[in-house]
Amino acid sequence: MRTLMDILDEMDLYEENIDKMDLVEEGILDSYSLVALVGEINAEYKITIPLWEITPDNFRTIESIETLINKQKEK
């Protein structure tokens, strides 16, 4: 299974120590990488981010996403 940061990376959105950016802020996520992203995480993770999910609070850092996508495994 491929790492959040691996998704990135192929998405040409990964920069260097990303993990400590506000990806919304730092123009990293628009809306349209927001929504391939979301593709690429429920494909890869076999889950299905609801759109009320789909907030900038949600997507705003690494964790954030990462926090999203653990709670949409629990389900």
Contents of the next structure:
Amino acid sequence: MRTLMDILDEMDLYEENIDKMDLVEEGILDSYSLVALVGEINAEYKITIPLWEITPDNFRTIESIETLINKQKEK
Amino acid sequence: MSFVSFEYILLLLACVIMFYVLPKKVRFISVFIGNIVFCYSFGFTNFVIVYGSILITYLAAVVLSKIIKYRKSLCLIYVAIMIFMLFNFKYQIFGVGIVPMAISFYTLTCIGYVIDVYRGKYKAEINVFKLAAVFNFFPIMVQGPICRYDEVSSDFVKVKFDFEKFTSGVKRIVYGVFKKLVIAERLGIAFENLSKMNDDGTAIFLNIFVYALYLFTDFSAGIDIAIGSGKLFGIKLPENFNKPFFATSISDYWRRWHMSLGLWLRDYVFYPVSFSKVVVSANKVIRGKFGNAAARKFPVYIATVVVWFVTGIWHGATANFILWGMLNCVVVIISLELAPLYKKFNKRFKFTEGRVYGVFRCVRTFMLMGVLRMLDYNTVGGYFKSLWLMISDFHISKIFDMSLGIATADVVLVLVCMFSLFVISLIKKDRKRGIIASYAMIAIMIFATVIFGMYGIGYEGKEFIYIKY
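Shown: the form predicted alone; wanted: the form predicted together with the partner chain:
Below, the chain from earlier opens the complete complex, with every other chain and molecule after it.
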């Protein structure tokens, strides 16, 4: 199974120290890359992130994305 | 009632005084009364349509929050009714003779609210007067911004009179009136004059610049007045601009221009289309056949096409606006496709990090956007003819001889004011300034507006451009 970092790397979004970055503020994630990323996450982890969870705050950091994935896995 | 008029200022003053005099629990009544007066000033039919929409929205949200079954169907029926009403009244399908004020703006605000209630983001408002006070808040009933209920429904009870916030509201209103009366009105005359010379390539070229500045000063002036007026009541309306002429690409431009529309389309069109059942099912097949890279692009491109089609048709159901939307879409998709190449190019050549290259990107975006914007004021045929004339009949020496319909002193004044706006945009908004400096700025702008503003008996001011959308 691909990790979140693998997916980001495949999408050419991976950068050094990405786990300490604000992905939205740094411009790494915009609405286009966000849709692509959510699609990858949904397909890889067999989950469905609901539309109302797709907010800048939930995708601001690697940690917040991982929290969101874990929350959806538990459902 | 015009947005830039003594009647508006009087109404605003009366409502603000009433707001702070009334007991806190019933403060919303002052806003509600202001809304009714403002709305009614555009006629009885307008009043019925606007308040009819609010009533339908109120009922839909309340019912949605009470029922468990058929929620999706009800939400879809509501959205269909609102879109039908928007198209019907805006394009006079079953005409009533008038286009209701700000219908394109408040319809989107209402639809967003009901969808949020459907999604369970927040509960439905049970006080219809409070809902109407916020949704029909009269400063946003001209040209937006498009609001989210949870962001603007400030609890009127908790609003305290804050002198600093109040002054900043007044300052924002004065800034807006200054921009409209001193700059936009003059640019409007120049734009109309140059538009008449549609067989002259040089005039067409010059008009790209004039229209860009005219549209920005006009639209942002109205938003300044709306946001400033909101501050007087403790309502924090969303910003609509973030230095759009500093954009380095078309996508970046659309993140900075008419932001409230962009964010609305992102949340209620772009994401829902990207993750709709049809697109997700089709994407599973694409992932299996063509791999992950193709599966990443497919939903993005489909949703981008839909968003730009909607954006085009929101501006006008005519071929020029649909073409405008589709051209924007093509540029955005090409830049998405070329993004990896740009990234490599920027890493390889260090000059791309410099200020000169940054300025080049801003100018390139401004020009590209200007060429696309020509569709705002041309038919499709006229657009292509104008493009051809700009190439075949452009003479740089003619630019300074061009008749703009305003005196040379007016041109100098506009240039000086535009330079001042540029300097103001560079000043950080959160920077604390002394009280004297703040009052001096307000005084200078009021003085400049009184002296240089285009208004008065016999002068027919131009309506805000975005009123027509």
